[in-house]
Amino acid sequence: MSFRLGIFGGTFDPIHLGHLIVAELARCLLRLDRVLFVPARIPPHKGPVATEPEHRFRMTCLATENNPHFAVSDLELRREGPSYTVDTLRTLRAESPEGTDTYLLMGADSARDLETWKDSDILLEEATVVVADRRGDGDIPACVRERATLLSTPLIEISSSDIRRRVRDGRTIRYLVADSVESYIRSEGLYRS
């Protein structure tokens, strides 16, 4: 039986729980053996991050690490430049044992656009591409859906944007992130202007 590998990416400023249960529903639906999160370092298809890459990585790996079957990985970090998911995807497949079945994560947001993408073709011959499909979005063009495999996921309303401008603002994230996210921004000021 191959090793079947879920690469989640993405900006995670910060991570939130939405993010750990759409990976956590990912990974039993389709019997993922790890979720491997990717901070992005530059992101190719957002404007500027709001948090350097080191307190993202940090924070990914503060909200995974009481999940044995959750990983991350600092493969984008340590590049230059944009980071380009088909370059990320071709990496972790060659450092990967042979016969490694690979599921690129991501959600309807990104799968609307996946058609801009640099390489998009090839990036999905190369792994299977699982869209957390919280709406029953029909938004997806075609040639993506066609291609992918669609995640129902329960509605969650959590974005990195809300919690961003609540921390700004002096609300509470309880429960929007994990506690040692939560503190983490808090000790170390995150968000603040």
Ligand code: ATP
Contents of the next structure:
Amino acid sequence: MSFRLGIFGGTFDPIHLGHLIVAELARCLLRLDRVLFVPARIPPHKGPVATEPEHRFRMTCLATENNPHFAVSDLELRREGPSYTVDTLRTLRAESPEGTDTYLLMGADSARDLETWKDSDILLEEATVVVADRRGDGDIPACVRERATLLSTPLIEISSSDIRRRVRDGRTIRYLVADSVESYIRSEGLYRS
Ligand code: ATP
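Return one more block: the form predicted together with the named molecule, after the form predicted alone shown previously.
Below: every chain and molecule of the assembly, starting with the one above.
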């Protein structure tokens, strides 16, 4: 059977348990051999991110290190300019053994915008787009919905922006991020202002 590679791109500022739960559910449901987390250097749809890419990369490594099926790529961090998923997909496919099946994991909010991504047609052709469909999202455009695999996942109301706000306001982030990520945020003094 061919190798099944899941690719999960994001800003991961910081990576939280919502990301990890979606990745693990997708891995099990789609029988993925590996899920590769790919932190973006400059996410085209969000613009420059205040948190250094190295911090986001290290937090992603910490959060995923105890799952043998998870790995982290620094591919987009090494590339100058906006981190286009289609370029990442091409590079990862070129580096993978022939016949590797690629699965692009994303939340419904990303799937909603997918049509506006660079070469979205190629993305939908060259990878299986997998959408964590948290509430049977009717507002994913038909052209994406028809070609994507929808994974019915529980609604996990955790977001990186909420975590950043919580740290800034001195509220708890326990059980929202991995303990190792919380320790890293504290020791590096991230998100305080
Ligand atoms: P922010 O709050 O800063 O916008 P975020 O929590 O959405 O960040 P990202 O790193 O931008 O985190 O997300 C990476 C991918 O993970 C996206 O495809 C997004 O849709 C998905 N995602 C993020 N949080 C969740 C969640 N709680 N459940 C399912 N998918 C999620």
